[in-house]
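Heads up, the chain below is alone and in the form predicted on its own; it's given as structure tokens.
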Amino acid sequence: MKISLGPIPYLWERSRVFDFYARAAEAPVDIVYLGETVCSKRRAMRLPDWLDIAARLTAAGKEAVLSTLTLIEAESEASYLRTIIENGRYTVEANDMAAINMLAGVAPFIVGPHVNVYNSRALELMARIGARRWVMPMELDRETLAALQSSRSANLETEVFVFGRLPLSFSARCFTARAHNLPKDECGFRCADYPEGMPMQTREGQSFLNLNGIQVQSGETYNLVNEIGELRALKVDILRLSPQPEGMFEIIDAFRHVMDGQLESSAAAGSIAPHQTAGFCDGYWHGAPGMHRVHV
């Protein structure tokens, strides 16, 4: 089993992103997903930038992939979505239909998260037109997987969320900008002051959601570490984890060791529960509402 980074969801400055995919290289991670996924407006880093990146994070043994955006909404953005497609080097992640109906009998591809594959033909259909890899959707349980998991294609790879925020929804919206009283157009980028997205809580004060731009994001962190072994059991290939600006490479380190059985997930639970400041959810894996916490 592996381990992938997924592509940072936030809006950080060059310098921090470059840094960041410095130390991933150094990191006992296997795959590195790069690129712009949740707004085409954060143009600090170019096509150019991600694949200067995606040169050294190969050049260091991992390997490397292009996501693309969730959301398509104009002509400029879909010709974008064509020139990473075109790239000729690195496989691509497809977000979105627009990008697997470019990528279907060109070039393989892999499905990301974003995309609904909620049963077997479905699954089917992705491996004929050419994925080699499949990322589950955040909401579906563990009942679902195992039975997507019986009928899948040999050839095909299952790759689950299991560490970060969950990507809920995306809007033609910017929340982050409507709640500075800004369009969205002269939004100046008010996303980059906050690098782990905006939180939201009740009136009671409980955690609730989490605002990244046009992204609703969970207020809770998602986290399956205490079910690395039943990921195991159900065949799954790959163990995404969703960057987080502080603490993320003693998350990785500790989500391997569990997985090398050098320590117990309750206690890596225990190392990594520092590192998040509204605490854990894994309602989704379980059957349950998304922000329930089901394995204390």
Second form
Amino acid sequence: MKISLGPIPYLWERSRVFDFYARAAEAPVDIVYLGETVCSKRRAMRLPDWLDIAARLTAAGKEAVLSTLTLIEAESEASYLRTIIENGRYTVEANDMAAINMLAGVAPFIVGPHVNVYNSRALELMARIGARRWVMPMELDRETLAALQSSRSANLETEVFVFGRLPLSFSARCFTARAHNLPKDECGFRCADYPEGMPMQTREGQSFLNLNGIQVQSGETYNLVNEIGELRALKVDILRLSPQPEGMFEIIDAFRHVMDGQLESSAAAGSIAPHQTAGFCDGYWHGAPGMHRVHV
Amino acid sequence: MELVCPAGSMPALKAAVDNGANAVYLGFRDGTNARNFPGLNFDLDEARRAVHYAHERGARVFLAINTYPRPSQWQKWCRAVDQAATLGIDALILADPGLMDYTVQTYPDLRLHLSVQGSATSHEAIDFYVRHFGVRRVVLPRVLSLTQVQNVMKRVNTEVEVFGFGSLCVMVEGRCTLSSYVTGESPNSNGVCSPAKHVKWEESASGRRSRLNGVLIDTYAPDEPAGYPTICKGRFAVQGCTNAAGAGRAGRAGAAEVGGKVYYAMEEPTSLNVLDILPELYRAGVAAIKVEGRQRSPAYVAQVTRTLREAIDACISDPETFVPEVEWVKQLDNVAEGRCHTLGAYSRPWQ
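With the form predicted on its own in hand, show me what the form predicted in complex with its partner chain looks like.
In what comes next, the whole complex appears, and the chain from above leads the way.
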């Protein structure tokens, strides 16, 4: 099993992004997804920057993948998408049917977690038009994965999101701008002030969700470190960890050590715990509400 | 530009047809459609009678099988498509690419519409469904601005249907799992958002509380009207928030409580209403205006259908001078969520 580092969901300063990937180049990850997947207004990093980082990661022996925007609305977003797809060197992760439409029959691609593949027929269709890997949608459970794995095409790799705040929804409006009573077009990139998003609680103080621009994330961190054995038994090829600003490389090490049989899951869970600011959840994997924690 | 109305039951279907809907949409009584609410929808016999009633009166019938089946549900969903194909319906509304693939292979002559749950927000995404499945109409998610809708219209070679009235999804449809995060059931998987069986109302000293699977979605002051506890329309505390206007809208409950200011962090409960931009949609070439609300009463369907029929007719006969009548707006606000309306993403006051 390989480890992948998902795209950074937050708006980080350029220098922070470059530093992060400089460390990733040295870390025990096999695949790194790069690019802006949440908001097209975030342009601190341009395509040449991503290509630059991709080249450095490739030189360090990693597989670099360019990941695309999840919600495509404007014509300019579709054109930028096309530029990414025509990069000529790196595989692209499609997070929307628009990207799949551009990639189908043109180049092998990766079906991202925001494309709805819920059954074998949909998965077969993706393989037929050029997918070489798919990332399971977050709300799917282990039974569904087992059924999909038993009928998947031979050349298709399966990746599962196993760590990070769950991306639960996307909107045309920006919730960070709304929190500051700013119009979206004059947001002043306030989301840069929240490198881990804005925590949102219920009115009785329960940690609930996390606002990240146009995206709403889970408040709790999804963590399947306790299920690595099960993921392996289901022949999952890649485990995806979603970047967060604090503790990411300790988290990567913990997963790596469990996968290599050098560390017990429970010990890894203990070392990751301080980096989950609102605790963890694993409900989706067990067919329960996503926010639930089934593994105690 | 036709009017497509919701039919959650036979009386609602009749209300829609009798009040001037050009088409109605309905679903089977199970999780195969995205309005899987107790007491709603049609079994096979009722659907047959519904098609008969509508066709006799010149209205078309679309049937929605617009959830995403998992492998354990696959056979049942295919059976629903098989049954739909025997009904003489005018179109099947699908979202799942797997089920579309099955339908195209099995019933190549069946007209397909892409559900709003298909989440196609750009001409490129729409083109995917046209190329692979010959989709004849696409329902646009409620996230595009009017300009974006107009741009899409210039580039697609299929009909486009847009939402004109009803409850407003804040998130892009087909890619929102807030409901399953809290309850385990989502629109994509179960055809429900914030299902009623997980809703609990409590009376407390501070007011009425609504919970969804234990999570406090909102608290209402004694004289405040309470809304359905959909997660995206609840009031929450956001750390670091400086939203004075949002807090103001929250009324008395807007004071800082727990770790941050409490307000409608995602959206206020309000309804979508496109009367103000009907001529623009018409001129852009939109094929149909869709009314949300298969879960609403026949009286609601009758009222909304009648009003929109009048408005669309007026718009088509003279789009240049069209102005929504005060009476129409009042009638629609009376049945709207939160008793007020917005143009939503079409006009984007928040942009």
